[in-house]
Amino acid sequence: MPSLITFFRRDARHFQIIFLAGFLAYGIVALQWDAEWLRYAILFGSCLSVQAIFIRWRRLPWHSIKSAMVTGLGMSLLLKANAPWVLVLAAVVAIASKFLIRIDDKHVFNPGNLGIAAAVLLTGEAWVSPGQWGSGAALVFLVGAAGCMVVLRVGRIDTSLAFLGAFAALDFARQVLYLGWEPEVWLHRMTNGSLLLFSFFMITDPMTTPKARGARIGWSIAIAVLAFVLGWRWWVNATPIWALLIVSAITPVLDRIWKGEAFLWIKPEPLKTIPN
């Protein structure tokens, strides 16, 4: 037992999975979504199978395979579209894109959200839908906390309250004291359960976002600022996810200017020393 509970602690994807099944079974159940088994089927086997045939090709170990299901789960919780072959152009960009589109022997854009963003902006036929969650205080419980375990598993915290505290001070201050809105409507939005998924599992990916904390904080902060602007000005939908997009373009950038220890999703286990 101990060295299955040292083996589940050392990769943060074991996290991730059970929580993004668990929000995925809490949307089901006490949400009363509509169980859409065959999107799920579809986004889920396609990451899979993408990914398998990459492992096969670049001959890549196969507990990779854990990432696709990271992205196929977390795909599941935010996109919906009119066709199947919408999804699976969705989760082939997302996979794909995490071999083909690389820098530094790093990828560059998230693969959901980068998968997201090319069925939107591609297809006209898929869309991201943020009100299913609605803003209740179970849900805001649920996913900050899971969330918050997550992300200091892979040492990522400073990356969500840097981009929440940005995106709430600039909402405050619009709707509140630049509009005189009551703060609960400024509370609403920020409990919102898509948003809350978005800072903990989305933009706090350790393979894409910058390695070095300073750069990090500032690129969470562009992020918040972007989004903002998007629905404050252009009242775009779902805003974070094309300012993740857009702003993770510069991250290359900003691993050349500031450097910062590439992450591991698997540590490597400690040298044990055989006493004299």
Second form
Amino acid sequence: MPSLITFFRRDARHFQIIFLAGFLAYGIVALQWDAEWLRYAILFGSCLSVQAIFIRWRRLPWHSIKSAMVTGLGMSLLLKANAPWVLVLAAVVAIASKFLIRIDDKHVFNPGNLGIAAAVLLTGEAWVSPGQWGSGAALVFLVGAAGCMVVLRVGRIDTSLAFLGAFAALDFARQVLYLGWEPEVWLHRMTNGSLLLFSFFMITDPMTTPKARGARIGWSIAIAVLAFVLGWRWWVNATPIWALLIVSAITPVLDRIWKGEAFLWIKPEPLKTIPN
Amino acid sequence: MRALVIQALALLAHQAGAFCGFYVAKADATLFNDRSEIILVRDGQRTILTMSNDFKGDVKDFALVVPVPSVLQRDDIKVVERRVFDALDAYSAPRLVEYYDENPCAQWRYAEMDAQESMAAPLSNTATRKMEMSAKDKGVTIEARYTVGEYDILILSATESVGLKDWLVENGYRIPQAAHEVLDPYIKSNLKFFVVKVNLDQLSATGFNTLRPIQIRFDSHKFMLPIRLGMANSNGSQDMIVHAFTRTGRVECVNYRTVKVPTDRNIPLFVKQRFGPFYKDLFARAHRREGRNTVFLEYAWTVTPSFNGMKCDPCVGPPPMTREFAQAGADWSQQGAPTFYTRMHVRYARDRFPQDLVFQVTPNTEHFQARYVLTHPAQGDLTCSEGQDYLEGLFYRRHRELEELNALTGWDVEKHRDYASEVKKRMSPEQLKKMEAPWVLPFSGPGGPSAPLIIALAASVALLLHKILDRRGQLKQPSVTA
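Next up, can you give the form predicted in complex with the partner chain of this protein, since the form predicted on its own came first?
Below: every chain and molecule of the assembly, starting with the one above.
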């Protein structure tokens, strides 16, 4: 048992995989989603396959397959499509972008985010359902707690909090202070499961957030502002996804100005002799 | 094959209906606005909204206030025939399907029945001037004034809610006390107010004694229904049926969950006589189970005229004509362009629906309908051995149907135990003996997994687990050393 715990603690992606799979199970069991096994299988399978191809080609360590699992699960939670090829396209774009769109040896776009955007914008046969989680109190707690665990391990809680804080403040200012809705209208908007999932599981990807903390916080606030403006001015749905896509394009610039340490999923540990 | 169409049942017989705006009475008549039906067409940035007024009070007390995103022109407002709603409703309502078992001793036949949710004056110049002067004082501007069909329509803009509320009260609209709190956010969102009263002279001229639905069209980024206003004068929950049409696919709610109502369930035959109450209770139970804050999907289908797939399965009433779609506002369907029909049912109350409903159009073309299946037993002589096995199966099936009925509606099915046990009367003593043999577990009826299968499965899982743990050295066998 202790070895199992050590195994999980070694890599934050283990927690991501468990929690994302847990949310999928929660959606199917408690929220009555249609269990579209084929969709999950296609997304997950395509992500793993493309990653495996690149691992072989670029001679990368096999543990990076876990990143593809996270991306596949994340997209299974968000992306829906009419046809299998659209899902394959999303998966290919997501994973290939990690290897092909790189600046300063770091990929630019959040893979899941780019995959979803490509499928929705290019094909017109895919969509996301921001309302699928509802605003259940238990869910809020669940996503929040699980999300905190993961991002604390990854060290990107600043990203989540800066984004959520800024977005919530802007929305409070508009909905409650300016328009005069009751605070519960704002609360209903803020407890939306999709928003929380985005805040804790998508925007926090350590590989695509700026390296320096200050830059990261500014970057998160920029996403929040853009997401807010898109929603308020143009009535766009699922705005954080589009905002992240747009703001991600400036991440390399931020990284050049504010230097920081590159993130590693598995920190090298001092060698220990393991009794056999 | 025998198809039989049974007449529509009056289902969910609610009282009067509220729309997303609110009905306000001029007299002190207490109104209960529990039900509304709307058609929502979305084509790009254009929204066409048709509101049906199931208004039960005195027509001179009728008034409707709807927030709209822009000042509507005369051509943007129409009166449409109520039968458009009736046709759509008949087409998409939750339905009951009947099948007939074959006699195993001697073909699917089906019939269908629908659970139709049948829902069922120009002012004088001086009065006008007075209205306008008073409006100015209160920060209310009368942007436009039309008489359309039997309705007198004003488009108002306001600078503050108290003024708007006072103006409405002064002009004979009874406004709920809490209304101005809701009006404020709409005014600040730059919405205008579409205010409707009945023009009694025009009404008598039309020869109709009921109010016809009003249709408005406008261009806006906003794809939403302002339900909050409708909750200002209602203490309980209200039902709203939304018939939505798009070119691409389903409409779904983005700020509440959109959930399918339970469908494709086998239910006992006696439900046929009580299908209305059945669906009503089913809906109420599903609504509670989902936390009373979801939008339910009742129907989703491609209704493009040239669509080769099944348009309805089975059809309830005649399929709507493209003319009806055009009247509903989906005029592109007349040219044969793709058209998708989504029917949603939402029961909302103030405590669980703090925010107005916001929708999105998706490319999702997956079909869905709410249907419940009745299966008639085989007729004739069933004394042969296959016939006896069939009866045994029928007995278990009826048990399951009763359990399903209980799970769906919460109805007490104990008093209907005869429904299953009467099957036994047709079984031979040998068959009964075989059926009641002690080794038969309750779940071993045909259709369910058999007991030996379950035992074998459990044993192999246990064996597998044991093997895995053993290999890892987690499970140490006690050594049998002396």
